[in-house]
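A single chain comes next, written as structure tokens; it is the form predicted on its own.
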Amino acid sequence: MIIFKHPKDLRSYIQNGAIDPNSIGFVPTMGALHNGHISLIQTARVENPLVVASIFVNPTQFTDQSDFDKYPSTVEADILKLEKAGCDILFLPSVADIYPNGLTANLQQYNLGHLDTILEGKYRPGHFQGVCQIVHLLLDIISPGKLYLGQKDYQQCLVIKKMISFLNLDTSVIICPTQRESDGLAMSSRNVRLSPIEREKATFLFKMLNYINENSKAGDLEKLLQIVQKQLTEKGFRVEYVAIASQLTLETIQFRDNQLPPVALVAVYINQVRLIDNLILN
């Protein structure tokens, strides 16, 4: 595996190599590699002769400093992790690199409509222009034909889908399905700052998650979404929300039909940690 740690020097050895950005998929990521990461690592090393991933925690998507300043740190343990996967380039800039003029010069605006304040853009405000940031300047120094995302972040990936849109970019966003734990926890860099207590009180999301799947099938969903936070609060999380909308367009929906179904989503906080999952419905 070839490590790069400056934009110039990987875009000249992609440029140069005359690299079919065809052949490149993509892996973002912030680091504190686990299996769900490794997943897209691999799925990335089965359709594609070139796989790239980058590690940078991107301070400009970080709405609480003390998250961004708790976030953790495995870089030698993560680059062991990428060789094994068969991952061929890392890139592993500093934030100086990818931001020479500092974190607020120059900056594109992204227009995401509703998906940038409803949700996460509701409680993360600022959040997702951030995440478009770092992407569209990672898709352009790394040109790749296919980006690789975990669904754990399904918000997340319809924005970075539709800023790809709009930008009109070459790049094919391919959703990977969330990795779990045995006992069901959706895989996550956070995990770790969990205590023993609060990792097992962890898995209580995606049983409700469930819990919502198995009692969503017909009738008004507000009155659902109600009991699952009241449980969630009994239980001693702290909600900020638990929502059921469109796979398309995460708009709220009060009742089902028989077209897509829909997807169940949850943010709350143990203690100091804020987990995210979703789970769509059948």
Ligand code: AMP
Contents of the next structure:
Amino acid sequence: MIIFKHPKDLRSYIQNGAIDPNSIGFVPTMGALHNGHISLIQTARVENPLVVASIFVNPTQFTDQSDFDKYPSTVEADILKLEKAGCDILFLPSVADIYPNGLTANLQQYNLGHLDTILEGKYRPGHFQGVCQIVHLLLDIISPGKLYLGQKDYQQCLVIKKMISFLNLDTSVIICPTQRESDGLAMSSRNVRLSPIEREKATFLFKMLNYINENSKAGDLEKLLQIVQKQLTEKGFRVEYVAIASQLTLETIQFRDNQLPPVALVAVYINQVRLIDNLILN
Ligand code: AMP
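Moving from the form predicted on its own, what structure would you give for the form predicted in complex with adenosine monophosphate (AMP)?
Starting with the chain above, the whole complex follows.
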């Protein structure tokens, strides 16, 4: 695996080597890699001659400074995992390499419509602008034919798809299924910040998504969401949202009909750690 630290070096490697963009599968990450990330690399490996991963903890997408400060970093172990998974190139830039003129210079506004202000966008204002800023920059440097994202960050997938579509970029988005621990907890870099008791409690999140799945076959969903919210609160979570929404637009749904199955989404805090998860309903 080749490691590039400077955007210019990676860009010229791709351009001078006359690599066909359609041969590149790209997996952006913030590091502290787990099997969720590695599953994306493995899928990209099967589908592309050249697999590029990036590790960059992007400051502009954090809305909570302490979340950014506490974000885990395990670069050496990450490099070993990427090599083992068959990644060809790792892009590992510094903040100064990515934002040479400062974090707020040349800030473009991305028109994400309601996706910017609902669910994650509501509780983390500015988050998706930061996500678009970094993904746009990375796509400019790498110009991949395929971009691999995890369903774990459902709204992020829709946001990036929307950005790629209005920027008219030649990259297709492949959404890979959420990888879970054996007890159902969605793998996340933030899970290492859970104490053993919190870790145990965290399994309740996926149980509640399954409960929604089993109890949302038809009719009014408002009551069901109230029950789930109450159960999560009683269990000690601070609930930001529990919602059932269109899997295409993320507009919330009050009544279930026979259209495309909706997606249930949840965001909670266990003490200081914020967890999100989602499940496409049957
Ligand atoms: P992150 O490092 O958290 O920014 O995640 C990088 C990519 O890995 C994103 O596309 C995530 O959606 C994806 N990802 C994170 N956790 C999981 C998981 N448990 N299963 C599948 N993909 C994941």
